[in-house]
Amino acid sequence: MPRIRMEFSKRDRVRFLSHLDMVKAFERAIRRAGIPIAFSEGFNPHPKMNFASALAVGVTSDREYIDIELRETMAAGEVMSLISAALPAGIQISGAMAVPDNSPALMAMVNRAEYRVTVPVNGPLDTESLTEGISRFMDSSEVMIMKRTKKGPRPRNIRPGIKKLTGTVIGDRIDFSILTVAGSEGNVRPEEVVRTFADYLGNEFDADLPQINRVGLYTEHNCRLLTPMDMGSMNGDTEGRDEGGGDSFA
């Protein structure tokens, strides 16, 4: 079946909108929009659609991906239009594409995650006293959390999940950028990365109430950072959508 991949953002009047929220916009938007999805078989039929991965409350997004399945063939650009028009203030698409049946899934593709975490300074700090924070926890081996499991509080070392972190002091805040783990190979939240930065560097900014976005989801690939949309174009059709070449990363 004709496969569509579209890349979308989640502003800041639809942040508090849960997973299942936005699950229910989008199916709600191709309804409405008339797109001829398919329909999983069975008892309960469901429409065909899988996002790349889930959004936790609160948090806004430059760029989430949706792959949806359409019973007959439709041009991306049409069914980008179409859903767009239909979609709640505050969900954006902003790019479509056609890609292969054979394609892998979202959420097998994705590995990585990109935020972006801004936070208030508590104290007198300085980027440069900053760097040097970040330089020492990032030579670290062990950054441990305890994390909730169905047997209860398990320790967890989450330091081989932190691919990058900055940070700069702008005024009385501090904006992280956060590159982590993302996928099968496992989650490390951005919170948590800020919030055991915040114990090492002396609590001296406020971690508890974290703004945080999400700028992309990636597949590391040969040292670069390719989007869904560039593993897609590999062999797929590119209507609907700017070209792009993935960013590199330390």
Given for the second form:
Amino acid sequence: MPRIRMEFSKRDRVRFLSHLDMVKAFERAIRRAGIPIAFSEGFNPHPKMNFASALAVGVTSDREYIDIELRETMAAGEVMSLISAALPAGIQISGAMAVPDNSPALMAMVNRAEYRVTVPVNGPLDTESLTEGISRFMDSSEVMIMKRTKKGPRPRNIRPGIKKLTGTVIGDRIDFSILTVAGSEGNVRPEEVVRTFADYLGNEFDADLPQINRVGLYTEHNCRLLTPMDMGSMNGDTEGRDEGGGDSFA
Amino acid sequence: MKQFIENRILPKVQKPARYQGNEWNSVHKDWDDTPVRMVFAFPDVYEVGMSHLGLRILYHIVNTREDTLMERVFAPWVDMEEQLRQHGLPLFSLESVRPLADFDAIAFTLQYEMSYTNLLNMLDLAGIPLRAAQRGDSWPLVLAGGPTAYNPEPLAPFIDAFLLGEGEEAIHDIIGIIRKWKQGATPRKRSDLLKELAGVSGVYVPEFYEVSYHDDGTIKGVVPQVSFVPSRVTKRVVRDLDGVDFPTSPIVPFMEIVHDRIMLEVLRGCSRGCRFCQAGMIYRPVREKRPETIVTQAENLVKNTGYDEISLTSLSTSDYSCVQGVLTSLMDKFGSEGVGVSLPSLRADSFSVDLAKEVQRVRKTTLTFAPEAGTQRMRDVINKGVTEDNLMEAVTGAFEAGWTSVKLYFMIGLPAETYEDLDGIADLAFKVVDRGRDILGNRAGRLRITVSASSFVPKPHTPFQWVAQDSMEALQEKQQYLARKLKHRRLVFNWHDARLSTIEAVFSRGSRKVAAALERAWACGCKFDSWNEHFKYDTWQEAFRETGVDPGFYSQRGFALDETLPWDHIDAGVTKEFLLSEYKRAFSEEITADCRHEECTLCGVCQSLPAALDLKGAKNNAPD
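Now show me the form predicted in complex with the partner chain; what you just gave was the form predicted alone.
After this comes the whole thing, all chains and molecules, with the earlier chain placed first.
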């Protein structure tokens, strides 16, 4: 069945929607748009759509991804413009492409997430000493947090999941750029990174209400970060496409 | 304020989507270019309030007008209230994130008595003086409407004007007056506005009426203090349901709400005449929509909302004379698109089960029936036209069609109830269990019968308005009795907190005197009373004591038949003579037929109101 991959952003007040709310928002937008989406078989059929990653409540994002399966062919550009007109303010589609129906699921593919995190500075701190603090922090082999699990709090080392951390002091705030491991194995949340780093530095900044923006989701492939759109066209070249494919809107 | 709430407050509350305000089909108008600004206020949380059809209807009708905007506000959950109070922020509207005090009018809907403390709390959070008498010329007008406004007296000191009855047409009259007043000479006087409003049919301005009392606390009279108000205020009613605007682009909430589906009203009113039921009296006469209207509205609703379920709503949808045809057309039209149809309220008979079978998609949910009472004698007392045979046929049909779980709703504490009637509830429940086992055979392991017993609360404008409520202890004893009788692995028994029902009765039948207790209870921290975790029974009792209000006077006292009732100056169309005759027939166990199928019962509605019984199909749906 034809599969369409879309890249979208989530900004402003819709950032307070949970993942479940987002799933419903897309389902309803797709119905309003009249897209011929495919339904799963079984007792309780549901529209076939998959997201790359759940975004935490309150976090904005520049690039999220969704795959939807169609029951009949429709050009990616047409799907994109129809759904765009039916989506609530704050959710905006920036690209769409057809991907082969045998390409891996988004969720299984994405293993890196990049964030921009903004926090207020508490005392006199400049970029130089911040950078120095970051490199000491990143030199440690263990960064422990207490992870809430079903069996109660468990210690966990998140250091292996922090791939990159940089920061710049701009006036009375810090902009962090963070690259973490994402997905089902070793996922690290940006607020965990900022919180442990704040503790490490001795609370020179306030990690209570970080403003978090996800910049992108990637697959690390031969030391390169590829977006799901890159991955979609890579697979497509060898597997061939249906007639709605080939066009990529980015 | 907007930025602060978004960046500092919303990240700290449990469900920020409640305050998000940007949902699909929400209306965001230019504040400065719109002369009249109203906010619809629902005194409960977002998920409850957004499930209310009246909000959707009024929001749509008002926002269709170019000269008026209507935004929304709900009772903030306790975590949000804490944030607002801690930061000294006023309660704000969802759409434009503006303080409530900036609006010209705040329109509360009154769906149940136990939301009254939330209403006071919302005014307080908005920084608006609670009592109408304390509000000067610059405060917003505080309006209220909805079913419990039919006894407006417990809220009389807090509300500027009540609207009685249906709002679709009356809201235009009210807006017209507000607009004229705003454009009029300054300084604008609140008293002038209230005087104009009191001239609108269906509007009750309590401060223009004085209540006098006998020494025993009963009412001597409710007398107009000015010449320009009527001695009785008559409810507003829409004549033609096809003729009034119905929202086909309702707001689609992001978060899951209680009724998360299309709500398409197919008829209004119910004339089955259950004697405890307030809805069955105050929403008369029965008026149906034409099938073509419903199908067209359904098409637009699906297109404009993207919902996958259409619920055909009314007080009793299997009573709609065209229900069969409408169901068939809807399912033909939407079946292939994955859009289902559902019926929220089913009569306990085989006809209704046949309908349910028809709409049932693959997923089998629970079927709910409301026999209300356990013996035929008791069902005759309350005029519930359902027999044991009806119910048994209905559950038989349900089990045969594959349902394994059935809910049965009963009421306890009904007038003239004996323990035999309670035994009847248990007997009926066990008969349903036995029937289920017989039919389900080896699937009987999945059989689940839920029995829910609510406690009778006497309601104004019903034949049982004079009846004393059981004492809390008596209700609790009955609940325990049933709980013991209904112990069985296939049975689940639920009951409501009897303490809550006794307080509900006070505000259901209270006079203006109970307002002081309400205000006191709120001041001592009562809110979200209908939420178990927040209900503070002891605080309520203290509030009654401190304000000298004897709750039993309003709940446990049988009102004298010749007594002036606190709501006698409110005219719901149904005459007091009719209610009295129904009261008497109840105690002689005489049933009264539904005027849709038998002769007119002379309830007074079609005789006195500018509306009449309006059926669109033949009477082929009549029960035997």
